[in-house]
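Given next, in structure tokens, is a single chain: the form predicted alone.
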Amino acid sequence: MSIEFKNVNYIYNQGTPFEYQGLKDISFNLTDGNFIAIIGHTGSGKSTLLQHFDALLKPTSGEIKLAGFDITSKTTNKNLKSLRKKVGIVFQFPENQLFAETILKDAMFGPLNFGMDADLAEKNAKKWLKRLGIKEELYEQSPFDLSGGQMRRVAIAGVLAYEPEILCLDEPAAGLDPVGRKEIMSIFKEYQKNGHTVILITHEMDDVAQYADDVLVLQQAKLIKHTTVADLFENPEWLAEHYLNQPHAARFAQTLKQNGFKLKQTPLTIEQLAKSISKKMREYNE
């Protein structure tokens, strides 16, 4: 079952002097099981869009179909708990949402809230805490005794512990060092490969190139492009026109080209860049 947005508009503070439009006539279809990146400048509507996936915000007009639900302006909150069991959101700086007295209880809250029995909730919480690098001897400590990066991992584990069908991420790796970013993003990619849909807001074009299958580009509350990763980065002029960067590997390849070392295809990841350079060097030596 695909995820469909059809002519979705969202207006903040409608009918007041502070009214402004957060989304303008957004339409797209997303394939279940894909890793989708949402990109665009600050204020383009990315977070507003993300909050429509679990009906934290409901369309002012238009329709959303996902996970067996139809969401419109008339949707009530009556059955949204079952929707939010299927659609989990990790907000930017999720460590700010920690509240329980111990790390384990915090990670168990989501599963228990959605009706999972206590034994399975504890099993899932421990599984994801371990996967996210939180040592077992810390489970009975307060989450507020952890470093900022560890707190974030606990908060993410709390969402993954109820294993939503659709995982929405609002810049979850913001502020992390490169090693931490790679660890976290690899976990999300693995989660997608195990049969889930992952939707990621990011400003990092390297993450888009490395992990995403397709991309939604927002600008001034409008969807201006829905395309594959390869097609997105095929046109550097379009990217520059919309103030979007190429991945580092593609920019390095462009520098090589300017110095007479042209690769047959533009690499999007460091791995692709290394392979392309190695292949080109072998051709020179033959």
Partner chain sequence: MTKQIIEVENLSYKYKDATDLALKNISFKVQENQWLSIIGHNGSGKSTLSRLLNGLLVPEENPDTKIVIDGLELNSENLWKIRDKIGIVFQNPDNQFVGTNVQDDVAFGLENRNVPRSEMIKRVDAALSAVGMQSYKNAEPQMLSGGQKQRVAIAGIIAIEPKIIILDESTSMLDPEGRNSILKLIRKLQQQKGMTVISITHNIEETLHSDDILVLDSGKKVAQGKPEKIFSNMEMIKKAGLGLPFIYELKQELSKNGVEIPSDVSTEEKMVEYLCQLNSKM
The other form holds:
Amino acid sequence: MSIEFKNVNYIYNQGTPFEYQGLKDISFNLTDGNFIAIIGHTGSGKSTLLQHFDALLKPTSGEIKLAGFDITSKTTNKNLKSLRKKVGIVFQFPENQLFAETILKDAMFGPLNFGMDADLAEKNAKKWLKRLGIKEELYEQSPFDLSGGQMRRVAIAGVLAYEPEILCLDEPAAGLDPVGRKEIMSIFKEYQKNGHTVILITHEMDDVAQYADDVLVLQQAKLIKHTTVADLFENPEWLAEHYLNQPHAARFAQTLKQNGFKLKQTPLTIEQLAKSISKKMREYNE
Amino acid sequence: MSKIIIGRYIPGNSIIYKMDPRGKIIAAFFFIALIFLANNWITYSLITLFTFAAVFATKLKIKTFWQGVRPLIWLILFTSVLQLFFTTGGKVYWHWGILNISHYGIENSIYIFIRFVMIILMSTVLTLTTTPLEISEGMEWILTPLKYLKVPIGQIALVMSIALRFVPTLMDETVKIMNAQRARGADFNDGGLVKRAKAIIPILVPLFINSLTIAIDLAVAMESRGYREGEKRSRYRVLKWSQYDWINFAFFALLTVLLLIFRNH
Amino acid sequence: MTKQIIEVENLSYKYKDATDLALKNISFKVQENQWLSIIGHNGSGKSTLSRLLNGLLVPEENPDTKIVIDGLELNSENLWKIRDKIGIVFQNPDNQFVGTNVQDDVAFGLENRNVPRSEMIKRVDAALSAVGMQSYKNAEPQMLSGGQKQRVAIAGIIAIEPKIIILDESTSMLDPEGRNSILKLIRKLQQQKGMTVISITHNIEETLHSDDILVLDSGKKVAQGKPEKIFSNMEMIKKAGLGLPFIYELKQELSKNGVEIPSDVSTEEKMVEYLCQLNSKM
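Please could you give me the other form, the form predicted in complex with the partner chain, since above is the form predicted alone?
After this comes the whole thing, all chains and molecules, with the earlier chain placed first.
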């Protein structure tokens, strides 16, 4: 099974003076179980695309197939619950969606809506709150007494608590400190490795390099590239043309190269960079 | 929701856009008074012609105006029909119990219909071509005399302009929250009244909390930018009369004179 | 000779209803025209500090506490004079945009100071061109990107001509493009106008260019010094819950692979130079 978009168009405010096109003729196929990054500039259509995975927006024309569902312009709002149970979305700044009196109740909101019985919902909510580092003695407290970073974690736990097959993330680590960012991203990576599909919108190329398998590049509502991470960053000219960055390690290797220090492969992470630098130095020393 | 046109501004650059909001507001109110001068076919035709001229002068699509009238059309028709059946006088064409259709009834119901539609069209001309902020500033100027009654017009105007500034932000916020809760399986259109009312809580609570955050942030930013309550402030935005406003007033003066000449005395 | 522009002594602060102090006995100094970065993990007290500097918050009662800004001691008498000297760019681009459009927002601070309209027009224009937003004069906030809104916020500040600009996590909600352009802009303004910059940030990379770094951990000052000094103390950085800049992480990784880099190689430029030199010798 896979995720398939076929000629998907989306038009905002159709038939009003405020009409504009959010997605233009988007087609792609994603393999289940992969970690997919969606990149592109602000306003390129990333968030619009993400809302289609959950049928929060339905294509104006075209067809989407995922998790056993067909979504077209004619899809009605009935039966969408079972789709949304399978496709979870963590929106940007998800801490803004918390509402319940206690942290635990908020994390149980999704599971209960999707028909889990109360015991299982509680068990799942607790499991994910714990995994996200929320201390047990806080579960009965109001989420609004937490710091922003902790509220973010509660909101993420609230989505993971129904363990969606496909997990969509819209810049989940924006505004977090570097340590918190790493913690959260590694939780998502682990979730993918345990047999789920993860789709991540991000501006951070270092995260793309470190966590993703495949990349979708959007520009002005169009899909301009669908490829593997290694392939994407192998081509710095193309990236520069589209005002996209390389990961920090690759950028550094590029500067080294321009100054006469050539590495065999473009390193994507700091570990790879350090390895190839030291390897090269050892080769010379021998 | 995005199809409701009353009270909405659509950017444009026809002559009406260039008129001062104070002039437009005064003119719109004056128009309502003028309508009551009309009392025969000629004067109602004048009013209708004048309104359509204003509508065309905006250079906006006629469809947009129809969208403005449409939500009220049943109410207007209902009122007209009441007039039709309950007005007596002149030749009676039909009669049943207390209901009758008379000459005056037909005339009156048509007049009422025209009156309503023209008032809606003219106020739509105002709101489509004037930003809410301009309307608020125009109103502020019109209400300036209240200053002498110790009404803090300046502060009310600042509050109004900030409120208007944050309408789109809060609309965005609402959509985001609704989407987030929908994604978590919330259903807003399902079940009975109680269930639906309960379903609103996950939207209202975050919306309230987020508005509070915005308000606090905004107060902090305003204070650090030197805002002091009750202190004298200068004004950057000023309204200026231009030749377009004289054109505006000239047309209304002409209409007034014509109405006074042609109405039944 | 540089002049001392900020002096803080024994500053503590506790939020109402909180049990712990948000800031514990902080003292530091800033020289004029310097760039000070204040770093610390989420909730370390960084933003509290910025709000104490311009009197938005009032410190805990203590006779030894002193905040002096450009020779003026912060007290209720000098409060508004001090607010003329400090401009703060806050984190959320939307929540500090007071005006209905760009030029109105820039004028807000001037209106508050009762500046005559003819003068305002000049200053708004000058401030907007200094931040490169003159063509957006009439744009409404919802038509602007986060980075553009922060530019407008900066224009609103420089219109008042303050001596100090505080960036209170001002780039944390922006995309990398917006973030870089804002930092570049501030650097330019710092040089052109001789402003002092205090940047409260998570962005470790950005702090490498600062003159001075102050590290906060749970409300306490744990270190202050030049970037080289701060980031060579990995123990402390780790304890404060912070990450290392790219160049220091690379050095660490290289050392794991048996390549030791001298400690004076502390920027990416120096590292490139160092490696290429080695390369040419080999």
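Only a predicted model underlies this, so the values are computations on that prediction, with no experimental measurement involved. Definition used throughout: the rigid core is the maximal C-alpha set that superposes within 1.5 Å between two forms. Numbering follows the first chain given and starts at 1.
Core-superposed comparison between these two forms: the C-alpha position of Gly68 differs by less than 2 Å.
Relative to the superposed rigid core, the position of the CA of Gln258 differs between these two forms by 2 Å or more.
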